[in-house]
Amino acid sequence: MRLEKYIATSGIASRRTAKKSIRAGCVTVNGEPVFIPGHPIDEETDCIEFEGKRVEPLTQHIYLMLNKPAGYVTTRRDERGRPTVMHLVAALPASIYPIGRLDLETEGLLLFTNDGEFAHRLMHPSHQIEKTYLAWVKGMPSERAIQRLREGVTIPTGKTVPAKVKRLKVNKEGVSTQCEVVIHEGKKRQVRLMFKAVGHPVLRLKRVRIGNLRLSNLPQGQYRFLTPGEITELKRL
């Protein structure tokens, strides 16, 4: 088995994080550091350590969803001492980690697991899993602005692929507009940068759906475990 896959299936970190740690020299096989991802290992006989801790085979997978409030960073630890989403799931095993990211001020649906293969499948861009956001933006985007978002706009990381965008509500004074945005990319701060590109900065952003899974009425700051049916359906995507 490849080294990073073994680490991911053991629930310590996602495959992406495992690769970064391997390149940084934080992973050893039988006491020797390995710097190249893809290194083959024998999970029956080799001793693997990740950041100084022995990697043991995982016995139980965990899958859950959190309604993330604004003001939390999506990481296990923060160098600046800001609260992280891990504080909201502190009662659960330390082996779980968030799948993907929501930026500091973005709210809504965030998945957690200790199943590295599951996390890898959901995050891989080739699977094109749709994500739905509600965006409250400054002003009232014109039909032309909405059409530009649907066709793709240029942001610092490149041109976005076509998105599904529609206006939902405009407040009485026309100060802000609520829009629904459906994308399957995962560029950093993508929805915020998309609306900024058409002159309507995001005032509030909330993710409400990933694939078949909807946030529904889960209270903010709370989490729940996924049902077997939800897990199966996500694995099919």
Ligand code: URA
The other form holds:
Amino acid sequence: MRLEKYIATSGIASRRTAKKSIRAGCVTVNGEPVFIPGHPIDEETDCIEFEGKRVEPLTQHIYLMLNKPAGYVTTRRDERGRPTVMHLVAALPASIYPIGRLDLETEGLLLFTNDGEFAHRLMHPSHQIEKTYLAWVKGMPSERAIQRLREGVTIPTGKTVPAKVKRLKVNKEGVSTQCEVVIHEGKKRQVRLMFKAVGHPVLRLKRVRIGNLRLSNLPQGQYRFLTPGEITELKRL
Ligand code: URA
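I would like to compare: after the form predicted on its own, may I see the structure of the form predicted together with this ligand?
Every component of the complex follows; first up is the chain already shown.
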């Protein structure tokens, strides 16, 4: 098995993080650092250490969803000491990590697992899993602006691919409008940049769906385990 796959399968880190750590010389095989991802290992006989800790093969995988409140950083550790999403799942004994990320101010559905292979597959751009967001935006976007979002707009990282966008409701004074956006890309700050590009900055953003998983009425700051049916369906997607 490839070294980074072994680490990811063991639940210690995602495959991407494992590769970075390998390149940085933080992973040893039988006491020797291996700087090249892809290094083949024998799971039965080799002794693998990740940042000085023995990597044991994992027996149980965990999958859960959190309703992330605004103000929490999606990272395992924040150098600036801000609250991270890890604080909200700290009661769990297993070492889990978030799949993908939501911006500091974005709320809603965030998945966690210790199954590195699963996380890697879900985040891979080729999978194109649909995600639904509720966006409260400034002003009242015209039908023309909504149409532009549907067709794709230019943001600093390139042109967005077509999205499903709907106006849901306008507040009384027309100060803000609630919209629904369905995208399957994961460009950084994508929804915020899309609305900015058509002149209607996002005031509040919440992810409510990833593929077959809906946030529903999970209270803010709380998490729940995925059901076996949800996990199977997500893997099938
Ligand atoms: N799009 C954004 O702009 N922010 C997020 O957190 C997720 C999608």
